[in-house]
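Shown here is one chain on its own, the form predicted on its own, set out as C-alpha cells.
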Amino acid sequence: MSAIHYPATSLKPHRDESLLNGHLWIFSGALQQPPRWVENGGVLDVKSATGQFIARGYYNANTDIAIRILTYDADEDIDLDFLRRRIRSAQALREVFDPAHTNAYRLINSEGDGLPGLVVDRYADVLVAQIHTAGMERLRPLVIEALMLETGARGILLRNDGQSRRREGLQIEEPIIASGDVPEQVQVRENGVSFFVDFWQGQKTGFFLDQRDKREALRKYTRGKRVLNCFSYTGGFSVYAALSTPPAQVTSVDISAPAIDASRQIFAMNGLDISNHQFIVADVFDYLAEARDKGEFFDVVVLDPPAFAKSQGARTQALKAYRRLNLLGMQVLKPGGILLTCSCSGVVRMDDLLGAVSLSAQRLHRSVQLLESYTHGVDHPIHIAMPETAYLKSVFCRVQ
C-alpha cells in the first residue's frame, strides 16, 4: 500500500483508453474538472469516471498536457526510492556502452525512461541535467540526490535554460552546479573518437549525443572522399569523415564562429592536420547557393540542421525549408554521391523528410536510392505508446 495519501482527480467517461494502453500524458480536456486543489507540479492520483485508480502523475494547470504519468502502480510512492529505481533501470540499459570506447551518452531520456520532464546526459564523470516541467522541478532536490547516489558522478550541472520551461510557468535559469564539482569542459570518447564538451556554453547540454550511430555509419561512405558537413557545430560528422582515411577532405560550415573554432581544436585533438580541411563560418543556405553558382561539387553532403519546427503551427514552413535545403544540397552533390539528411523537428515525420528528398530530386531530374534510415539510438529510447515523443530522422541516400 502507498505510504502517502495523494489528492485525486477523475477522467471523463471513455477518456482512459490511451492511459490503459500505456500513454503518459493526459490532456486538460479529458478531466472532469480541473483539480484546483493541487498546486502546479504536485503529484496526484488519476481515477476513471467510475472511481478506479488508473495512474499517478504530476499536474500543471498552465499547459495543455495537464498530467504526466509517473507510475501505474497504486502502491508506488513518488519519492527518493522511486527516482533511484528509475535511474538504476536507465543505467542498466546504458551498460551496452564500453566506457573505454564510449563514455558520453544520454542517461535519462524523459518519457522514454519513465521520468517525464527530465533529461540527463553523461560526459565521463559529469552529468548535465535539464528539467523541463513543473512536476520535475518540484522533485529537483530528490532528483539530484538520486542521481548522485546511483551514478557516483563527480558533479551535476543544471542547464535549465530551455524555452519549454516558460510554457510550464518556470523561470529560465543560468547554468548552475547542483552538486559536486563541474569543470569548464571535459574530454570524452565516442566510438573511440575524442571530443571535448563545453557544457556551460555549448548548445543543449554541450554535444549532440543522438547522432552517435549516424556518425559511425558515415565513415564507410567518406573514405578518400570530398565531404561537406553543413550545420557542423563542433564537427562531429566532420571528424568521423576525416578519420575514415587520410585522403578524405572535409569542409565544415556553421554560422557559429566559436563552434568552428572548437572544430579545429577537436580535429587537432584527434591527430588530424587542419590544413587539409576547410572550416567556414557562414549561413548554410547562403554557402550552398554560392557553392552551386561556383560549380563546386562534393562526394558526400551532410545536412543536419537545427529544428525548423518546434510546434505544429510551424510545420508547413518547416517542410518548405527542408525541401529548399535538400535541393541545395543535391545541387552541390556529384552524381552517384551520398546525401545524409536529417531532421530533429518532432512534428516532421520520416515520410515528410523522405518526401522533401524525393521532391528535390524530381525538380533536378535526379534519381535517389535510399540506403539506410535511422531514428533514435539506444540511449534515446522512445516509449512505444508515445510515438509523438520521437523526433530524430536520418537517412543515407545515393543521388544519381
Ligand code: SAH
Given for the second form:
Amino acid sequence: MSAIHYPATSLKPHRDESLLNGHLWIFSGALQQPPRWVENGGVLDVKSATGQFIARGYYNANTDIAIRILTYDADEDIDLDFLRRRIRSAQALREVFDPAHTNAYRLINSEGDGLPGLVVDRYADVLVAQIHTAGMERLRPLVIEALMLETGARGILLRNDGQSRRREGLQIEEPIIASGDVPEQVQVRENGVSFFVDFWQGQKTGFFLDQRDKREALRKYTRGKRVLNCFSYTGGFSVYAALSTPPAQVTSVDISAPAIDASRQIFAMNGLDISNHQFIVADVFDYLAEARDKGEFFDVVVLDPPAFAKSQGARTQALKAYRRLNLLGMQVLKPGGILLTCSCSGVVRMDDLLGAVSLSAQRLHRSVQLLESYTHGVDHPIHIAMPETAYLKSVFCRVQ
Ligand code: SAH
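Switching forms now, from the form predicted on its own to the form predicted in complex with ligand SAH, please provide the structure.
Following is the full complex, with the preceding chain placed first.
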C-alpha cells in the first residue's frame, strides 16, 4: 500500500494506449485538463478516463511532455527507498564492467534506467550527475542521499548546465559539489586504456562514455595504419589506435584547444611518444578540404561530430552537413580504407547516416561495404517502448 496520498489527474478516453507498453511520457494533449493544483515537478497519480490508476509520475506545465512516469505500481511511493531500488538495479547492470579494466561508465541513463530526467556518470569513485527536469530537481536531496548510500562514491559533482533545464523552468547552474569531496579531475580506465577526466569543465560530464564499444571495435582496424580521428575531443579513439600493435600513426583534429592539450597529456599517460602523432586544433571541415587538396590519404578515418541537429526543424540542414562531412572524409580515405562514421543527433536516423555515406560513395564512384553497426554501449540502456530516446548511430565501412 502506498503510504502517501498523491493528487491525481485523468487522461482523455483512449489516451492510455501508448502507456500499455510501458512508455514513460504523457503529452499535455492527453490530459482531460491541466492539473493546476499540482506544482511543476510535483508527483501525481495518472488515472484513466474511467478513474482506474495507471501510473505515478511527475508533472510540468511548461513542457509538451506533461508527465514523466516513475512507476506503474500503485503501491510504490516516490521516496528514498524508491530511488535506492532504481539505483541498485542500474548498478547491477553495470556489473558487466570489470573495474580492473573499466571504471568509467554511465550509471543512470534517465528513462532507460527508470529515472527520467536523471543522468549519472561514474568516474572511478566520483559521480557526476545531471538533473534535466523539474520533477527530478524536486527529488534532488533524496537523489543525492540515495546515490551516496548505494554507490560508496567519494563525492558527487552536479553539472546542471544542460540547456533542457530552461524549457523545464529551471536555472542553468555552475558545477557544484552536492556531497562528499570531488577532486579537480580523476584518472579512469576504459578497456584498460587510461584517461583523465575533467568533469568540472569538460564537455558533457567530461567524457564521451557512449563511444566506449566503438573505441574498442576500432582497435582491430588500426594495427600499423595511418589513422585520422576527426572531432577527437580528448583523444578517445586516437589513444586506442595508437596503442594497437603494431602502433598506428594518429592524427587528431578538434576545434577545442583545451581538448587537444588534454589528448597530448593522455597519450603521454599511456606511455605513448607524442612526437609520433599529430595533434591539430582546427575546424574539421577546413582541415579535410585542405588535406584533400594536398593529396593526403589515411587508412582509417573516424568522423564523430557533435549533434548537427538538436530539433526536427534543423534536420534538413543537418543531413546536408552529414553528407558534406562524409564526402570530405571519403576523399582522404585510401581505396580499401576503413571509415567509422557516427551521428549523435536524435532526429537523424540510421538510414539517414547510411544515406550520407552511400551518396558520397556514388559521387566519388567508390563502393562501400557495411561492416559493423552500433548504437550506445550497455551502460546507455534504452527503454524498449521509447526508441525516441536513442540518439547514437555508428557504422564501420570499407570504402573501395
Ligand atoms: N570522439 C570523441 C567525442 C567527440 S565529441 C570521443 O570519443 O571522446 C565532438 C567534438 O567535436 C568535441 O570535442 C568538439 O570540440 C568538436 N567540434 C565541434 N565542432 C567542430 C568542428 N567544426 N571542427 C572540429 N571539431 C569540432
